[in-house]
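Just the one chain here, the form predicted on its own, laid out as structure tokens.
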Amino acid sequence: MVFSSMDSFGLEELVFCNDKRTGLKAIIAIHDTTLGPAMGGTRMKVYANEEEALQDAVSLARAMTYKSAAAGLDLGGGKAVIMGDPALSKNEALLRAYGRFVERLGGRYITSVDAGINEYDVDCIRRETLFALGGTAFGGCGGCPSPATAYGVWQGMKACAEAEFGSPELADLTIAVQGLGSVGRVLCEYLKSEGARLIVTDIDINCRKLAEEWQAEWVLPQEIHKVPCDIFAPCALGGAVNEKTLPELVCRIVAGAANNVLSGDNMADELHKKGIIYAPDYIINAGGLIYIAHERTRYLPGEIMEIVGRIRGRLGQILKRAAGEGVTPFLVARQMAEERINAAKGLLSLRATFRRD
């Protein structure tokens, strides 16, 4: 079982963490290291079984792997998950105990924040190794990366809605947001600053009164994809877009934050039938990575969110071949990862190394 879900996704090593004195149990999977060591958030949840924590890991660390290229940064892809109700079972001890696990890899995996684990996290986290990004700001670099993941897909929106609709204004569009956590309500912030109507809901009622200030309409969870409008926006949890969900779709683009939005590649093929733009995920939502992923270097925070604004000159390029071609969004990005990792198998590494200073 563990063999075979390594090879159909290509994953180079995944490591099972077991700490019997503070609960922890964990999977770290890495899934390519070609272009440098594998960065990914750890994600601490109630997963119903070890299989469904293991698949995952994997489909995700390999969505990094892409995430990771496409941005043209030089680091592979990984992912780890944590079994456990992050509000019940989180805290100083098991975090300190997933630490020493990272450490143990010797930096062939950098960690950082996810669903379940934020920045404040991550420090505890890095009291244990240095190879976690993404804790409090320091020295004025540093912090929560969801601003820049949000920031990312904001501009991304602005390069679907010039492919669809000839402008990249989103004033006057409507926008369906689904989750409304650390990246989804700072992006309704850039949307309704922009005049764009909203439609959001989130899982904690309590997100209601967003609503309220942003004069946007609130609609229950399971009613989001329903509703008729310009932009789907997905940020949650991934498989937002299902068989079932598919056929209730009715908007003209999905493009949000959440990894994974597609339940599986086929979803991509059967947006395309449909007339639905879709902003491949590891495209759109790469600004948290590409804030992380800047956080040691000499880069102010400005030019690294400046970094981040990129995202919607290189979603424009993906949609203008994708329809040169006639195919779709999603198999574009890939082959433009894939043929960037394939350019660097087999040649000497010159990158730098993660250094401890």
Ligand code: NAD
The other form holds:
Amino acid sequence: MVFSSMDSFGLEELVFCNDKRTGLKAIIAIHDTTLGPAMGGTRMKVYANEEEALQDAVSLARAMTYKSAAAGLDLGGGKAVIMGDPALSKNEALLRAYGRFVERLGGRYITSVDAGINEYDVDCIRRETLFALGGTAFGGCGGCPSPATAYGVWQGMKACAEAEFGSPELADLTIAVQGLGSVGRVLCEYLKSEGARLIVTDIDINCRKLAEEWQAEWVLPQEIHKVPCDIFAPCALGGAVNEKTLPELVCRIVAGAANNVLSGDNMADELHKKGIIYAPDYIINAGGLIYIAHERTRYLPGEIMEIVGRIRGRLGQILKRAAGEGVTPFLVARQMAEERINAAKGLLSLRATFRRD
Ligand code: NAD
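Next up, the form predicted together with the named molecule. The previous block was the form predicted on its own.
Below is the entire complex, every chain and molecule, led by the chain shown above.
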């Protein structure tokens, strides 16, 4: 079962981390290191079983490979999951035990934040390993990547609006945002500042006061994908576009921060048939990754945000190429990422030949 799952996703390596003393049970999935070390956050959540945890790690790791490649970074893709309830089981000993497993990989995998793991947890993991980015801000660099992700999504929405409506302006467009967590709420601030009409929801009822602040319409979580709008922005968990929600979508564009927005690759074709533009998740939500990848470089935070803003141009190119070829943006994004990885594989084999000589 494990090797067949690795084969079907093209995975290089799986590491099962088991620390009896702290109760740590984690899976590190290294998908592809052709372009560089496998980069991807660590997610901590309760999984129904080990198979579900494995599937999550593997599919998210593959998406990270595409995300890094399409963003032009010298990084591969990986992801890790820690099985457990962060509210109950997350503590220093467990995080440090996990950090030691990351350290043992010697830099083949670099971790960061994800659902259930925040920048303070990364600080803790860093006590055991150099290979963790996205801890708390220090001396003007680093810090939570969510604002950068939100900025990238905002810029990506502009590319979509330009392709669909002929203008990047979002003022007066109706945008339905699902999930007002660390990305969703910053995104809403950007959208509000531009004069977009917001319809929002979250399963956390406390977020309702944010809707009041923004003078946004609040709907129930199970209603958000059904509201007539210009842009539906999934910013909660994956699978927002699935067999059940697809027929109920009444939007022109799907563009949000969530990873694995589509429940399956076939959903991209179904959206295309309905005439809905889909901004591939790993293109539009790459801002946080780009931000973190530049953490130990000479760039200043403002300069890094400029690099994040290039998501708009990149997505614009993808949408143009997809329209020109009559295919989905999902397909074009994947082709672009694979073209870059395959080209690098050619370079690696040249290097190997040179070494043999
Ligand atoms: P978060 O945990 O801070 O926020 C998620 C929010 O969604 C929470 O407020 C939660 O209550 C809400 N939610 C969960 N299920 C919901 C539902 N069914 N309906 C409505 N609301 C629901 O997470 P985040 O950091 O804001 O990330 C949001 C998404 O973006 C995730 O899928 C994440 O993997 C992805 N993403 C985040 C980053 C980043 O920089 N944080 C980068 C890339 C991708």
